Each structure stands twice: as structure tokens, then as C-alpha cells.
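One chain is shown next in C-alpha cells, namely the form predicted alone.
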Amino acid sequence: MANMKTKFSAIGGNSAGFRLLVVMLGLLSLGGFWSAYMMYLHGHHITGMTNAIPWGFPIVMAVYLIGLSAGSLVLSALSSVFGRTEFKPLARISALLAALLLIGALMCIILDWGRPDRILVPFFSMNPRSMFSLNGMLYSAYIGICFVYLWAMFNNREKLVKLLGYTAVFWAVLVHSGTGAIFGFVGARELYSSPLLPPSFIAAALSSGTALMIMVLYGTFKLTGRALDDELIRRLGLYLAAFIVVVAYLVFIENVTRSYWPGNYAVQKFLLLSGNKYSLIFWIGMIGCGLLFPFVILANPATGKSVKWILFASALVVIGVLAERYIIVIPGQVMPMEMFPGYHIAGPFQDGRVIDYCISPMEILFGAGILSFVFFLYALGLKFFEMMPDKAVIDEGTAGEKK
């Protein structure tokens, strides 16, 4: 049965579960823009950022819902690009999921930057040494190469498809290279600045977007009543499992690299060996749920056929990756500059010391506003658009053909 045609539809979406998850992502929703109001009204001191953390939780969850994004977009293109075809009925749901992720980590930028009445004005005042004034046009035309990807898959462009799915991943690429160098290129932060930060950015990205999109795709054909092969998921584990170990190289050299220089010994004993809640986060959140126990779940045999275990996986990289995206953010900012080496600089705005920071409620409920958003518009997309495959099973005769 050779080169059996996929059938997409919209989901009837009628059902009183359907309703209901809409209704409560709705809510949601709600909450993150009242919490977003609030801050433009009273300002960042209602919640937990101040003049010396300036970047908050809304800043983590603009780098995680990238870095989600750019993974998932990679995953639709596997059957265009890398000719894994027994992927392509999931390219649809896979680059709508992208485009909505990035729109979501847009909004976090943009809610929690104070002034959204001047979104324009990076567009108009360019800056070709400013990694922010680089990045706004990176993110708008990502999001424009995944619509213009939707629209040629649904009128089937096999050509343009091909096309665009080299372009949309050449773009991923660039896209969380821009967000790294956001970090890695800040020479006066000795736990931003790493060459190293870019590459790493991508892999967790890889790595964090097939962690969704098992999740998700698995969820949705659930929900939908929608035949999904468990041989999918678990093809996906196995890319997981590889994408976790180039993770892990990376993280390594970049710690051993930073911890060579004696000039970092006190920021990289902050980290690793202060036993505060950094380090908590660092070796509990992002070595162990985001590394070390999903690669042993998904390396070990009894484990890693397993559809549920490969789902626990992808929802300790989820949780892991957001705590890498925390470390990557705060601890930066926490700890004081060396303005002066040699010299100890003390001052009545914190000046000279470790800040404390701790994610606000407020904060809390911006993030999960806006995520709750973005699989908002995703379940009105699913209803709407002719995103699912009747079904997603393996043809044998076509899985892996080189198109």
C-alpha cells in the first residue's frame, strides 16, 4: 500500500469537553492580560523584578515558548527536508504549533517591555549592532515563513513545500542563534557571556520541541479520537534521546569552560556549589528533570518502547528546559557586577551585592496566561482549519523514502 494519500479535516470540536477546554483556556487567557494590565499600570514593582532585575519570569518564558517554537517547526519539516515522510501528517499541527508559540513569546517581550504602544519602533529605528533590533525582524519573518508554510501545505505546493520547509528550519536556526547571542554576546555578565550559548540555545530548542510536540500530538489525538501510531511516539523518543545528549555536551563544555577561568570562580561556586536555590534548580531542574532521568527513561529498553514512560520523558525535558531557560535568565542578573575589579562598590540601590529575586504571582499568572493563549488559538485553529490527518499510522512502504 504504497504512497497512501493523507485525508486532513477540521475536528467537529462540538463536544461538551471541547467547550469546556476552551472555556478554561479562555479564562486563563484573561488572567494573563489583566496581570499584563497591571504592570503597564502600576509598573514592574508589583511584582517580583526590580531596577536590578530587570528581566523576570515574562523574559524565561519568552526564551522557552523560542526555543519551543524553533523545535517544533524543525519537527514539521522532517518529511520536506530530511524525507521522513511517515512524519508528514504531522507537519500541519506541527508549524501551526510554531507559529503560535512564537506569537506567544512575542507578546511576553512586548506585554512585559512597559510601553507596547511602541512596538513599531525597533522596525523604524534599526540597529544592526543591537542583537534586540536584530532579533524583532528574525521573529517577524518566522512567523511569517510558517503561515506562508501552512498556507502552501493546505493548496499542497509540494515544491514551495519543500522550498520553504529549508527555509523555515535555516530560519529556526538563526532565529534561536539571535536569542542565545541576546545572552552569550553580554561580555559584562560573566554568567551570560559564552560563545557556546547560541549552539546551546539550538539543541535545547531541538530538544524541548519534541518534548511538546510527543505531549501534545499524542493529547490531541486522544481528544480527537484519532488513530496515532505508537510507533511515531516512539521513533520521536528516540530523536529525544539524541538531542538530550547533545544537550548535555554542551551544558558540560560551557560550565568546564567558564569554570576554568579563575576570574569565575566566585559566579561558578554561586551556581554550582552554593547549595541556594540556583544551584537547586540547576542540578534538580535542568541536570535531573531536563537531562539525566528522561535519557535514562528513554536509553533504557524496557523503558523507551514504552508509549506512557516516553511521555513522562518529554514532560521532565519540558519542565527541565524551563529550568535551563531560569538559569540561563536570572542567576546572570543576581549576581553584581564587576565594575571596578580590584575595588568593592557599595551603594543604596543594591549596589555591589547578590539580589534576591523570586517569581511573583503576578508574574506566575502572565506566564500561564500566555501559554494557556497560544493552545487557545491552537484548539480555534484545530476547529477551524483542515489541520488533522485522519489518522497518523506508518505506511512501511513510504516510512523513511527520500522523497
Given for the second form:
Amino acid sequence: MANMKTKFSAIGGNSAGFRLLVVMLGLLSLGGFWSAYMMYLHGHHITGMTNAIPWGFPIVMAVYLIGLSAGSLVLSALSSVFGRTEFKPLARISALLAALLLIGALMCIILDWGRPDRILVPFFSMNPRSMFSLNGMLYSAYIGICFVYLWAMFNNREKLVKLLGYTAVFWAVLVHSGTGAIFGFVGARELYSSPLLPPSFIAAALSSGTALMIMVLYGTFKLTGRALDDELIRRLGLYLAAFIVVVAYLVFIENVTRSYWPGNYAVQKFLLLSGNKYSLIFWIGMIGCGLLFPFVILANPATGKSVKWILFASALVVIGVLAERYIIVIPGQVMPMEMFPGYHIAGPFQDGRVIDYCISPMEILFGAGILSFVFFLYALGLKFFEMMPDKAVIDEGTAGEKK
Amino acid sequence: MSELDRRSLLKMGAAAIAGTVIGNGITLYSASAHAGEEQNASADTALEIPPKGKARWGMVIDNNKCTAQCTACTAACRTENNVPAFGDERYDGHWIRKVTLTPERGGPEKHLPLLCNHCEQPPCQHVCPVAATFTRHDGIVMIDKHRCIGCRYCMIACPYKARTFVFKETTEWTNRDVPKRSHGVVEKCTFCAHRIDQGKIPACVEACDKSGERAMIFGDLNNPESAIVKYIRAVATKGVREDLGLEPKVFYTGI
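Target state, the form predicted in complex with the partner chain; input state, the form predicted alone:
Let's see the whole complex now, leading with the same chain.
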């Protein structure tokens, strides 16, 4: 097979454009670290978080980045695990991005702690009943697996690559189930508690991750002047459409189940029908951008074959899933918890009313900074390691067999 | 003997017991400071400490006695535990807070304090990634503030909003027996464990007694002779969100 002999090389990275990109990403990363340092120094009151909303945008970003990482890893495993050899040229960069996105996610979580200086504590005192503690182990191992997987690919250990590919896919399922469980296992909050969160987390991870990879691949190949077969983008577009259907189904079931039970009328009304910013983000961001519009674009034969339209649909999904992560994390805290049925409660802890949460500039700087840091490392990875294939073109012979 | 005299006498008894404490909250031995009719709910200012692991401290709050304007318990807690008040409801620490309940179908308002329920099955402890939240031998749920990383997962898991994050550096240090609150970690009610170890009842209960409302009873739920158990046996009490099955140890009457 021609694809087996794909040549990988490092990009030159000497152009003014590349340097400008790296400097810009670096500066943005510094901005993110500065905001994290300010949060540590002055306390979290400089963010939009309050005692009633203890988890803000950094946690949204963390679960979002974890999700994005999954799509990259699955794309990387398509050739070794699922036998789609036409994706082999993309395996290295996808595995690299999978690892980096998860590093970014971990940084979002840790730098958001009140005491990030206690970074070593979780290693020495664990709580196997805590989803956070378990996920800490799952995430660290996942990053490790990604790097060993990369190493195996660099050294052409075909058998090891296959084994690690399987391990990585299995581990990704664990990682994303575990992340969904952080919220799904919380029994005290109606909008969190759900056994569907782990699977719908995996599904949204696959859709957003695939969408991001479509954009990153297109961008990377364009900027480095290498040939990327349109057919590869189209096939990824098909996967994306399939993932969107699964996400839509799970979101539908979850909300119908919750809406059916009278005890949940208040929260569901708040989330779906109230017309506040949360229901707007739900309908326009999560349903519109994340599911409906991209699906129509991808399923419509007139647009689904066009690379430009697929890129547009991917951008919508990447935004839509960020909205979905926001809807998972925030509204569950904004709604008051029903402690005394039959009574209105008022108290000094903002009791008994819907509490407004606005993402603060500090948190935006934080989130944008960490995301920039991920791509800063990605750009350096392409420069210093033999990540990029000379071209990613479907060989006529193999493509015919596989199709 | 007037109530006041009796109480000061009991206080002296409590101080005597405090003298037997040998560091680190380990109590060697403490005898009942009072007997017979003194073990009356409202006059219970000294505690009988059972052997290690035998006690299960609990609290009853009689909502019929708690009035709107009284803030004795919350003020006492703030002073006793150096709980920060920044004058901003978004960041103020609350170990115990007074809430107002207005019945949806009309009727008189109810006022009651909410605090950590020291659940037998504490979800905050279950979710803590570093096991900084733990249950003491006598059932008190506590936070090791030197181990807490400030991830705030416990605040998400607690159905009572009993936990607050220290959002800013605090300067208040009203009681030198209790550490100053340090920013970046989660804090909550300890049932005044440091006082219990000295044979004293929690500051909020003491303040409630002093205010004359006597709406709170504190005692050992494992001791069938304690005032709190006698009260629970005689009067219908209710925990908040008992449906969650967390077995809270703060009981309310009149809600």
C-alpha cells in the first residue's frame, strides 16, 4: 500500500508567518497564566464565580478540551484500530493534539483550584470514591498513553501501534465517561444527576473533536503548503454527521425524560422555555450550532460535498459543543436547590432565587490563554518533530478496496 | 437559683473539664458536669463525652422558638470561628445562616438557621478528590484546610449549600483558638469540634440559649438518655432533604 510509505517530516517553521503565529499564541498563553496567577494571588472574587456558582468558565473549558481530545485520538486510531488506512498520514498530528488538548484540560482544572500550589496533594492522598480523583488518574494515564503511542508511531513499531491504538480508544471511553460522571453522579442537583451524561459526553466529545480536527487539519495542511485530499475531509464530514445524530438522540432522551416528571417542571421550564440567556444558549448554541445547522449542511448533498461547507459546519459544531458544555456546567448551579418544598426560601446565601452568572473577562483570558497554549505547543511540535506527512492523498487502489 | 447563676456554675464545670484536655483534642476523661433535671434541653451547656467512636453528635432546631430578628447563633459562630464577612453576599462565608421560609399557600413566615447537617453519608466527603473532607470518630464532618486544594467539587455536591469558599484574604481573627480562614480553600461548620473536645456545646447553641430563645438542642444521638434523643422521641422532627438518603444529623421541628 502506498500509504504505508508515507514520509513524515518536521515543518521548516522559519517563515515570518509561522513566527508571528507562535509569538501571538505565546503572548495569549502568557495572558492566561497571568490571569491564573491573579486568581491565586487575590482569590477567586476577581472572577465571575461566587459561593452559589463555585464552578465557572474554567471548568466549562476543561470539560470542553477533554472532549475535543477524544475526537483527535479516535481519528488517530482510525488507521490502526479501524483499518481505515487512508487516515494513516494524519495519525501523528492527531495523537499529538489529543495529548496536548488533555494537558490543556488538566491545566484548566488545576489552575482553577483555590490552591494550585498543592498540585502534589492529589498524588499522595487519593479518594477512590471521588470522580475527580479517579479522573486525575485516568487523565494522567491517557496523556502517557498518547505519548507512548506517538513514540511507537515514530519508531514504526506496527504491532505496538495497533495495541496502543486499541488501548487508547478504550482509555478514551473511560476518560470521557468519567468526565460525564463528575456531573452525572451528583444527586443533589436536578440538572446534573443523570446516567446519560457519561455516554452523551462521549458522543459530544466525538462530534466536537472530529469537527476541530477537520478545521485543524485543513488549516495545518494549507499553511504548510501540503496536499490534503478533499475526499478525506468529506469522509470526516460523514463521521461528523453520524456523531451529531447520536448526540441529538441522547440530548433528546435526556430532556424528554426530565421534562416528563412533574418534580422537574420548574428546572426544565427554566432551561428550555424561559427565554433567558441559558435557554438561548441551549436552543441557539447547543441545538442550533451544535446539532441542527451542521447536520443540515452535512446531510444536504449540495453542501455536504463541499469542503468549504464542511469547514463551516465544523466551526458551528466546535462552537455548539462549547455551548453544550456551558449548559452542562452552569445552569445546574444557577437554579436554586429545592430544600423546603412548599416554601419560598430567602437568605444571605443568595438562597431561593436564580443566581446570575456572567463569564468575567478574567475567565475569558484564562480560557483563551490555555487554548492558545495548546496550539502554541502544537505549532512547536510540528516544527521540532517529524509530525507532518508530505501529503495526505487517498491512493486510488486502496481507496477503491476500502470503499 | 436563677437561670443565670445556674449557667455560670455550669460554665465553671465546663472550664474544669477543659483543664483535662491534653492537646490535639484528645480528651482523657470527662465526667458529667451536671445530673438529673439539669440535663434539661435548654440548660445543656456542658457535654458528657462518651468514649472515642461512640458519640454521634446531632442537633435539634425548634422552629417554633426561632424568631425573625434574632441573629445570636450566626453572630456567635462568626466570632467563634473567624468566619469572614466581606459585606458582599456573593463572597461572605456562612457556617450557619438564617433563612426565611414563606409558605406558598400563605400563612406566617418561618425563620430558621441552616448549617452543615453532618450527614452520615456525606456527599461532600464522597466527591473530595484528596480526601480533605473526612468524618471524625464522633460523626462530625470536617475539612482539613491544609489538604484542601480548593477545587470546590464539595460545594457542587452538597445539597444544603453548607459550604463556602474563602474568596479573599481574610484579616478577621476574633478567636485565637481557631485558625484564621485562609483564602483558596473551602470551609464549613465543624459543630465547634474544638469546643466539644473541651466538653462545651457549640457556640451557636450556647448563644441561642443565652438569647433566651432556646431553639437549639445539641447532644449525643447515640445516648438514649440524652436530652436530644428524648426530645426526638417525644416530638416529630424532620431533616432537610431526607429524600436524598444522606442521613442528616440536624433535625427540625415545625417545618
